[in-house]
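Only one chain is shown below, in structure tokens, and it's the form predicted alone.
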Amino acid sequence: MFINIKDLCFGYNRSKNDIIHHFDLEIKQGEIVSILGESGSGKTTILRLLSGLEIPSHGNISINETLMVSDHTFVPPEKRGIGMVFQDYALFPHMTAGENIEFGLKGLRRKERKARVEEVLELVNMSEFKKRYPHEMSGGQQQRIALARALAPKPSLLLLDEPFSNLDAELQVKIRDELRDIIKQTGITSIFVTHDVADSRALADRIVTMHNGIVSDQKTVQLTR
């Protein structure tokens, strides 16, 4: 399996009880998995543990057969090869769309960085917005730039935290179909968390339902399109 999460436990310092209880999950390469659950179910915490923003009290996480975290191992976030799209998009307001995307391409030469920016802008159909600032773009446009920024370093895993929560209902339906097509085109293994069943069914290959820090159900999505 491309991602293997085994017996993961986690609790915040001031909490007496764990938020994540012996959580297990396996994900195949190229699969899009939705973690579905109500607020407080622990779904966003799983993303933070995967990305290295939190450290579990127990358990293992392996990505592409590399151990990222265990009781004796911890690979820092910047070395995990993970892209993340945050709920609020987290774009730098003083940078243009192109500059936001280029920011994470530290290891490339200038010419290579510019070429990669153009490549991902074209992928998300935002080439003409390269020189616009976040405040000059709609919520849907900002989301695409955030996605392009996450994809630019060619991560092995893409994490999305409530990617449609800031969009109105009509745009939400349009964007989620486009987002699935973009992710499938790149072939990147992806996990997104949501509380919306319709989002899960539209975007995911498999839905993992969480309740009180554990997996309560899993099912494969049968796409109708």
Ligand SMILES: Nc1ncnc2c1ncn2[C@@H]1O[C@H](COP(=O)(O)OP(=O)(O)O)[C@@H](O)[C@H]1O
Given for the second form:
Amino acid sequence: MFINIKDLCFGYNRSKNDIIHHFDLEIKQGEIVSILGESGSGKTTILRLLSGLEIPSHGNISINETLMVSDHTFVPPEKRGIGMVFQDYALFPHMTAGENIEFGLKGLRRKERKARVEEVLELVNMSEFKKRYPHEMSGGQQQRIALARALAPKPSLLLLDEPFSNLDAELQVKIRDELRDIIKQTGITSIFVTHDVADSRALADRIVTMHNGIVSDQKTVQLTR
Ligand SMILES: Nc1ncnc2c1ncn2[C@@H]1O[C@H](COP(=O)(O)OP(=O)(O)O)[C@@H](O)[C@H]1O
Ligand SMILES: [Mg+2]
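Moving on from the form predicted alone, kindly provide the form predicted together with the ligand as a structure.
Below is the entire complex, every chain and molecule, led by the chain shown above.
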């Protein structure tokens, strides 16, 4: 399995009450899995544990056969090869779309960086917006730039945390179909969390339901397309 999450337990502030209880999940390479659960069920926490922003009290996570965290291992966030898109896009307001995307490409030479920025802008159909600042773009356009920024360093795993919740309903429907096409085009393994069944159905290959920090009765829905 490309992603292997095994027996993960976690509580905030070393509290006695765990929020994540023996969470297990396996994901194949190239699969888009949606974690569906109501607000407060622990979805964002799972993404934070995956990306290394939180450390589990128990359990382990491996990506592509490499152990990221266990009782004896901790790979820091910047070494995990994970791209993230958040609910609020989190673009830097004082940087243009192009500069926002380029920001994450530190390891490359200037010429390669510029080429990669053009490439991902084209992927999300936003080439003509390179010089725009976030406040000069619509919510949907900002969201596409946030996606381009996450994809630019060629991560092996893409995490999306309720990426549509700030968009109006009509745009939401348009963007999620678009997003699925873009993700499938790159072939990148993705985990997409949401509280919205329709979003899950539109975007995911497989839906995993989460309830109070556990995958509820391990039931998954395999979508046929
Ligand atoms: N930084 C934090 N400190 C303490 N408790 C938190 C923190 N972040 C989230 N929680 C709690 O953890 C639980 C799961 O939160 P979260 O993972 O954000 O859920 P979801 O993303 O599914 O809405 C909630 O009960 C929330 O109140
Ligand atoms: Mg959340």
